[in-house]
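The chain that follows stands alone, in the form predicted alone, written as structure tokens.
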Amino acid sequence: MAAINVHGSPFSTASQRVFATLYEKDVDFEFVNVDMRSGEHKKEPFISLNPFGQVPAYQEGDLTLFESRAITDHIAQKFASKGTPLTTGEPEMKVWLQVEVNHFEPASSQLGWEQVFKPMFGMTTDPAAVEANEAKLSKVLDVYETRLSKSKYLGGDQFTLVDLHHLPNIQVLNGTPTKKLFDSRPKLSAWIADVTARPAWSKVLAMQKQ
């Protein structure tokens, strides 16, 4: 098997999706840290791996990929027989993959930016933006609560990429007042407790301490 290198940051939510997938599939990889504070992701040699200057970038022999969800799909398909099965092949799962991208990601990432990353960079949180995006996210989570009353996981009855793709933003928001939106929905709260307790996710979080 060709050596796998993942160029990214343990604090990048997009990078975390890729790390979690590799850990779930029990696939060895080399982590190459990209110092985003100094702007390494906007310069050579990284910019040759991803011309958009965003982490992560994935190298597997002669293959170079970027865009975290495309990378996780490649890993799940290529290493289908290893580790945790992360795809079902069912149309239902594909629907919920798109739900995460189009409905959960926009509001949740904006809430993370306002409440966690802005203060980290010495910027001021915009309360109006937080309020507006919490309202948007609440509507999405209401749909999730209904969905999780009918199936154990969002993509069906087994843990898949659908659930995994949510983990980074959930982790960020669990440390903010927005967590109240999770806690007020019992089915959602139980699902979050389940997916965030996975050993592969614990390994991702441990990378932040190295």
Given for the second form:
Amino acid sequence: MAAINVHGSPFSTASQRVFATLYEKDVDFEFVNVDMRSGEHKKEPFISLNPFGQVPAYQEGDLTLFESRAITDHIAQKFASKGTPLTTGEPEMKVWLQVEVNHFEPASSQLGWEQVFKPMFGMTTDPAAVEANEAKLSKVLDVYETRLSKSKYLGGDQFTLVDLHHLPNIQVLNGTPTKKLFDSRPKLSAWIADVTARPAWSKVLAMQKQ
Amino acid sequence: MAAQEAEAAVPLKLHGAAMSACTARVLTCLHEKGLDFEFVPVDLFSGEHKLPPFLSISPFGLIPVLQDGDLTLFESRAITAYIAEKYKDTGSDLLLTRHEAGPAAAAAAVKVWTEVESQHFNPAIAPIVYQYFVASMQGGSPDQAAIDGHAEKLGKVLDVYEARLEKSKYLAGDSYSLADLHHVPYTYYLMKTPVAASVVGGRPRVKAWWEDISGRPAFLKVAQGMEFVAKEK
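Form predicted alone done; form predicted together with its partner chain now:
Below is the whole assembly, all chains and molecules, this chain first.
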């Protein structure tokens, strides 16, 4: 098996998506830290790995990939028989993978940006933006609550990439007042408790302490 | 052949609107695969898509929706991925699974560049198309500041494309794939706006790539239905 390198940051939600997948699959990889504070991701040599200047970038021998959800998909396919099965081959999975990226991600990442990352960079949270994005996120979470009354996980009855892709932004929002949107929805809360308790996710969080 | 005949008995059904870019994305994919399907127009002007019967098949009230027997799918890029995978051995090789040298790497490249379209290209282009076509259809005027801001972002994305297309004829490699296809409908509308000349016209490889992918017979069929009531400015 060709050596795997993941260039990114333990604090980057997109990087965490890839780390979680590798841990779920029990696939060895080398983590290469990218110093984002110094803008390392916007310069060579990183730019040659991802011309959009974003983490993570994934190398597997001669293969170089970027975009976290393309990387996780590749890992799940390539190592299908190893570790947790993260794909089921069910067509519904494709729908909910899109729902995460098109509906959950925009509102949840804006809420993380406003409430967690802006203050870290000495900027001020915009309460109107928080309110507007909580309203958008609530609509998405209503759909999720209905969905989770029909299946144990978002993609179906097994844990898959669909659930995994949500973990980084859920982790961020669990540390903000937005958590109230999760707590008021019983099926959603139970799902969150389940997926965030997975050992692979704990390993991802442990990377932040190193 | 027996399996195909059985499937032909229950045709694919696509719910959508011919002028919707997301519907066009799926229509183009169906035509690239040479598939028969029934098209069920959804009356957007009456708000049909936001009412309970439609919401039961598409919980966010969005088009298009594909029905294949008992299966119901929404999200255009999920539908195209499903079609491309189910019919991977017929029609255009949209996932590059028939690639001779290194099919796994080729397929991974398709995934990367379909994410790029969704995460970088679409957020920059969709608001421009909205401003020129939908905002004016609803009786407003295009917001020039929004257009200019998004045109600048789109330009930066297309700078990356220009460099990429120096290395390969299409985004994911030397063959046309789903990654290229996903770009076609919104770009078709963009090319009817004043932004086209600088954003696409000013980038020779992007322009050549556009002329190629928009000239494919599958898309030409779809383009016939793509008409907004656009106001000339």
